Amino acid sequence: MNKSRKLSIYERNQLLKYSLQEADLLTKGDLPVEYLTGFVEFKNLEFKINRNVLIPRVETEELVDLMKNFVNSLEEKISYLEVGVGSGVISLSFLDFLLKSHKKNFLVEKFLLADISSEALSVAKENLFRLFPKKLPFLVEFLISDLLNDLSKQKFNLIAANLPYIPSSLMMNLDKSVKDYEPNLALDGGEDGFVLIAELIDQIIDGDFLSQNGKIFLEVHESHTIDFLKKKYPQILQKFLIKEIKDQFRRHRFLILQKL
């Protein structure tokens, strides 16, 4: 047992939850307790996880917010795609929200989750239907995808990405609960933690797969401002107007890509 683990509010809670006792826990290690009951609350919904995805943050609540304020503002139907899609979240509280929206019906196009992980892609397909088991009015997709090397040529108006942002040499730094437990596939970003984000943005260019009108929403390292883009990738700048957005707790953690 852990005698050194100290139980936070939260972590008791959600024990209380899913039925199960302290000792469960504490005789875990540092294992974090979404990992034990197997759930995590996200955007008001439930979603199932296990270790073959990220545990979702509190501030990613915030990117999906981003992308609701600008469908809101879209005049087009919504063609969507997230790259990692991990357990889902992002996405499927955006559909959530596009299927309860009073203010739009809005029209979806194509909605398409890709993933390099097959096992990542299964507990997604598992949350949409246990989250949505009714008959949707619009087809969801899943591809196995190492970024875009697998997606045949499309356009997007929507392009949303969480990939693995923490800079190597900073991953040892994590909480043990973290680096421990979470798939290292989608912590760890390469020497800068922009590696694969430069890489999805270098084929979506090349790939022209946004439209015209479309926007890129990334999560990223508090370290990747639009400075650091500056001075290690100048050539994104060459293509995008860029919007950096802080999140709740004040730290830079939202790019915004639009094409010039």
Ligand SMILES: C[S@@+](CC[C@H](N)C(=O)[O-])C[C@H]1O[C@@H](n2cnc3c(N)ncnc32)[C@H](O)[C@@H]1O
Second form
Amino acid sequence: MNKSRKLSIYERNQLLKYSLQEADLLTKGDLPVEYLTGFVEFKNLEFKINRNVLIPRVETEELVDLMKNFVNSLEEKISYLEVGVGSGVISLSFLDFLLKSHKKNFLVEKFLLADISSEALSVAKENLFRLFPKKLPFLVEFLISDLLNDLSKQKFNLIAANLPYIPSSLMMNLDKSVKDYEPNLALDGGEDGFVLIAELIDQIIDGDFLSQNGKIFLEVHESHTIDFLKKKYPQILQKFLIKEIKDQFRRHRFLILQKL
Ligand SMILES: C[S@@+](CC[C@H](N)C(=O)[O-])C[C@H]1O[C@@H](n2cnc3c(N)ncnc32)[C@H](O)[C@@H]1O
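Form predicted in complex with this ligand, following the form predicted alone:
After this comes the whole thing, all chains and molecules, with the earlier chain placed first.
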């Protein structure tokens, strides 16, 4: 029994909701409650998760809101890609919005969900079938791929990614409940935390994957500001108009890239 662990109101409520006892969690070290219940709420939908995927964070819901605003003003059919899908929270809550929207009849040409981890994609697939048991008006495709390495040549007008962005040197400072339980593959973003994201952007440029009116929506570390890009990745600023956005905790968190 972990006697020093004090359960939060949220943890207690989660245990109650899934008919679990406090002792079930207190005997599991620093295990996050979500890995015990196996569920997380995101955008009012209940997602199944396990230890092969990151526990979705509340800030990430705001990335979905930014994507919604963008497609509300988009004239063309949606051609959508997410890289690093994990449990599927971003794409599947966005899908839920597209299907339920009363404002606009969204036409979707492509809806592709990619991750390097086949285990993560299995979780995302399971969530698709649980949340959308009825036949969908378009195909939702899944692809195991290291970034865009296994993608055929095609164009998207919305590319979303919440790739690992913690700088490697900060990994050891993470809370035990994070570093000992969540997958390293979902957290470690390399030396400056931007290694994978920069590689994704390079691949998008080199393979011409973004359509002229398209946008890239990224969740990033608080250190990944435009000033950081100016110093370390000036080539990105030569290709894109970039907007930086704070999250609800007033921390720099999102970048939206638009072709120049
Ligand atoms: C921070 S998690 C985000 C998961 C989910 N999108 C979310 O917002 O909760 C990052 C995801 O990127 C995936 N990933 C890591 N390296 C990758 C790579 N080289 N190519 C594609 N996906 C990668 C991980 O498997 C993980 O599922």
